[in-house]
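One chain is shown next in structure tokens, namely the form predicted alone.
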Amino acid sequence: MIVEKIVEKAMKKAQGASAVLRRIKSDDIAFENDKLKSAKSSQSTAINLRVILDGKEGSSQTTDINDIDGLVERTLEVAEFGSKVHFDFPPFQEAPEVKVYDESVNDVNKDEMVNTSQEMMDIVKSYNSDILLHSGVEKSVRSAEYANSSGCQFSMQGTGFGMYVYGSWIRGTDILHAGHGFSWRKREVDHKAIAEKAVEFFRMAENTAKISSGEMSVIFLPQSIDVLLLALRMGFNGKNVFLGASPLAGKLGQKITDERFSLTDDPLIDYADNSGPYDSEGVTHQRTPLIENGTAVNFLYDLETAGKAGTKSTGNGPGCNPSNLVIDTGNTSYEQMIKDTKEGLIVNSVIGLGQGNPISGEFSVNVQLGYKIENGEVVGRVKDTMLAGNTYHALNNIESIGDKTEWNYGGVLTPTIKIKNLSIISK
């Protein structure tokens, strides 16, 4: 492998080295405002090298596979001014088996991708021809080769496949944006179900409804769950914990959410977007429970942060970030959540992640698409509405958790979650 040769060259001066070679070949079809906008193919190659030289780390990257000598030279130069390291590159370990490659993705041609996009738009258009639509299909084949100076070597191959349909419904001065999408590593994606879900979101918004300001129950659909998860992503990041920036520092073994809430980082789910046998540092992936029945049980670490903290990497490197987050199901159906609500809000999507202090859990977001619940029924779409609260407070005030899970576009497998007494601000 090329990466072995790179490591050998680096080790003529360095005390440790690791190299990763990544290749991606992708095709994507995109429609914009009902018309085919692009049909592109692309390929990319990147090599990343890390070295340990005299106890300091250096890293560099190139997209030129013929620039090996230059890459090694630059990385060694960077290391002279690098930070002190607190880790050794890991030896080879057998990784758990996880499926990330589907050969049939290769068989999908551009004509089929165009037809699939068009079919999704046709389904939405059959509901309302006035909706201007954007749709697309994307596929990719990815490969990675890894080697380090501790004898760890492996190669991986994976696929990616996804599709989406979103639209704008303009009624005078009112513009409604809605849609749906899904991606993973397998060819089996139900494009008709995606389009029908988009239609459902438009249909729920046919009427508009006024919602009063105040505290009330809020139902977060899977598409909007990141409003609550941003603080947890940052809070369980081992680097933030080590630096003392996380409010969860020192709270392992303590209750931090409702006991019905459990959260796991799981990179071993077959065909999930962020799954794989190893992380980018050559550490085997593992399932890491973060919250069990409301109690914080683990943080996420990469090699460097684990070394500083005196613990082991959880296979979340570099960066200590989660892979696929999984929230356990509850026992309440989505329909029952609505039926049990006298007045409340369903959040489908928000604009960005708003203002506030995410690492402390504070959030304040504008609702892009939300629906008012009145006396157990969805009565229409709300406008000019904001949602404010604190993640940790909200997750200690869970009213119910859905009995079914769904992937969102952010790599989260989650049920619908209903929170009581969140603050709504409406003009």
Contents of the next structure:
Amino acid sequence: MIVEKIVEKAMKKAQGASAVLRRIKSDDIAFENDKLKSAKSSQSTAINLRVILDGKEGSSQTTDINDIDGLVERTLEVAEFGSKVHFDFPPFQEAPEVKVYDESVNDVNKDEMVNTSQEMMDIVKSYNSDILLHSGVEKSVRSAEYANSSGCQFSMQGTGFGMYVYGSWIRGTDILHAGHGFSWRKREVDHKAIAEKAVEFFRMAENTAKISSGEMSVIFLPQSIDVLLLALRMGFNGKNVFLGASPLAGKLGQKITDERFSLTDDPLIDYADNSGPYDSEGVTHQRTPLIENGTAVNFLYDLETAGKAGTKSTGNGPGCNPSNLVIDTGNTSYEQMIKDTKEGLIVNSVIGLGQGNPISGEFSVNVQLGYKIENGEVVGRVKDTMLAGNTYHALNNIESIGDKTEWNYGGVLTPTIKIKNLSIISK
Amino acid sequence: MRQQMEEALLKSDVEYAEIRIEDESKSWANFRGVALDSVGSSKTVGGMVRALYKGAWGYADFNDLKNLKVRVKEACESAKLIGKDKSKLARVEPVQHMTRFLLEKDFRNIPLSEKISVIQEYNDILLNYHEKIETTNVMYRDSFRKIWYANTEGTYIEDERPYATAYISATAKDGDNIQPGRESIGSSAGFQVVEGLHEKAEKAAKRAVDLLAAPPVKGGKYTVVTNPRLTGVFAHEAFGHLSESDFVYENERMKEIMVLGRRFGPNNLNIIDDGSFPDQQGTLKYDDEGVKTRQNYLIKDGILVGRLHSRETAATMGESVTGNARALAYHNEPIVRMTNTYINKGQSAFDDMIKDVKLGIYALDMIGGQTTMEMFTFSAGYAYMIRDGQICELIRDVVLTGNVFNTLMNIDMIGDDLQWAPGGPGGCGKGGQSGLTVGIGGPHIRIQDVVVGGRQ
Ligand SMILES: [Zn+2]
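What about the form predicted in complex with the partner chain, after the form predicted alone?
Let's see the whole complex now, leading with the same chain.
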């Protein structure tokens, strides 16, 4: 393996080294404005090297597989001025069981991708031919080779497959965008169900409804769950915790949300987008519960941050970011949630998320696609409406949690969640 | 390189093809809190072939430059597989051009130790500013991109695109209350732009600490005065994206909405995109289709007069090219993007904008914005309440929203003080291409009836 040679070369001067070589081949086709517009083939190669020199770390990357001497030299140069290290590269650990490769993705050709996309568009068009559509299908085959100076080496293979159909429906100066998409590591995707979901999102928006400003119940569909999750992604990041930038620092073992709320980082779900046996530092992946019945139980760590914080890497390196996030189901059906609402909002998608002070939990977003509920029924789409709140406050004011989970693309598995008393400002 | 590219293009058997190759060297350093968090460098070489056949595009992107001819074939095959319509591509005169960038202080010759020590000074200012400063994020990054472009019409361009940026962020904490203060700068002028930012560092630290005591904005409808930097984001989000004609050219309904001659704003509103404006974030000599950049009025005296084009959208709509096809990186296709977008200055003095506001918000600097064409958001870095004509207390969490069909009409005063935003590590995102450097600017402006999110 090339990566072994790179590590060997680096170790002539360094006291530690790890190298990753990644190759991706992908193909996609895309329809734009109802027309088949583009077909693409991509090939990418990237090598990442980290070295430890006199207790300091440097890293460097190249896309040129023939530039190994240059890569080693540059990395050693960087390490001279690098950051102090608090870890060793891990020895080899047996890979946990998780499926991320599907042979049959290799066989998908562009004609088949075009047909799949066309069928999704036909479904939306048969609902309403006035909707102008964008649709596409993408597949990829990826490989990674890893080696480090502690004797760990392995290689991994993965596949990816995904598709989407989005459209705009314009009436006068009223512009409505809706659609749906999904991606994971497996060929088997129910593309018709994706298109039918897109139709449902359009159908619910046929009428426009006025919503009053004030506090009311808000139902977050899986598609918009990031409004609530963004602060948690940042808050459970071990580096933010170590630096004191996370509001959760010092709160392990404390109740931070409603008892019905549980959240897990899970990179071991077969075929999920962010699954795999190892992280990018050669540490085996593991399931890490973050919130158990409302109590904060773990943070996410990489090697360096774990070293500084005096704990162990959770396989979230480098960067301490979550892999796939899973929220446990509750026991209320989606239909019941709507029925129980006198006046409220269903949120499908927002704009402006993360453009404030997200780590504090505060959010203030425009409801790009959302529906008003009146006396237990969806009455239409709301516009020119801002939704604001605080994630931690909201998760302590859960009204109900859905009894089914759904993927938001391939990296978040979540039920629908209904929150009490969120602030709505409407024009 | 030129010979290799031109020989490979001879393999093209479609109506039009081009090759773009890029060689990028980067270096970076980042402090988080007291410690250096990461130091690194990277070298990226890659390219893309784009081929047009019967109205459809075939793309092939790659890191391996050895088989350019094979990549050209691959892109042509892809285009031929799906092309069934009629190609439209605006005519442009072939050009031969080579840009060499002269950096005042070339960051490629500056040792990493110096880059680190420059930002360490800023980091120290933040850390020592106040006991409530909990942590910091101070980053330096530079990138030097060399780009080679050739197409089957005989255009050949070599371009250099350097960029150096610094980001200075302090986090203040008081119990559960966590507040940021951020400053940034970015420029193609050279390393000197990231030097001497001690005052900016102090400002970032002070803002974070001050925001701890600031109440969140109460949600509602307000008269809002934006400072030049936030006006720039407003111009970009409220109208800039809507003028990108790939949203319009094959969409009959959008064409009706975006018909030239339609009034979108008051008589004194002028919105301009200008890739040829010297020394700004989005300044380019040629776009990524080899089209010369120029000044394009989007709104003149309140009326829609133009839009931004690629060669394909210009030909389809029967309008002139504007030089706005840009690709984020070698593996991205050029799509219609803004360059430097600004609201031109008007005649109002700042004091006059404030003095008759009973209850309003003076919103400054930007965190970002987003649009879906009709509705958009833009976020202020910080803001003050205006009460009875006076600028009063600092407030936080100010996110503003608008609707293009009435918010622009609600601009009732335009200042006489045009300024450009200072740039930084972020940028504009569209179609999976996020972080494109764009210039934004404008004067102070006043807008009536802006919806601001927040609790009541
Ligand atoms: Zn943008």
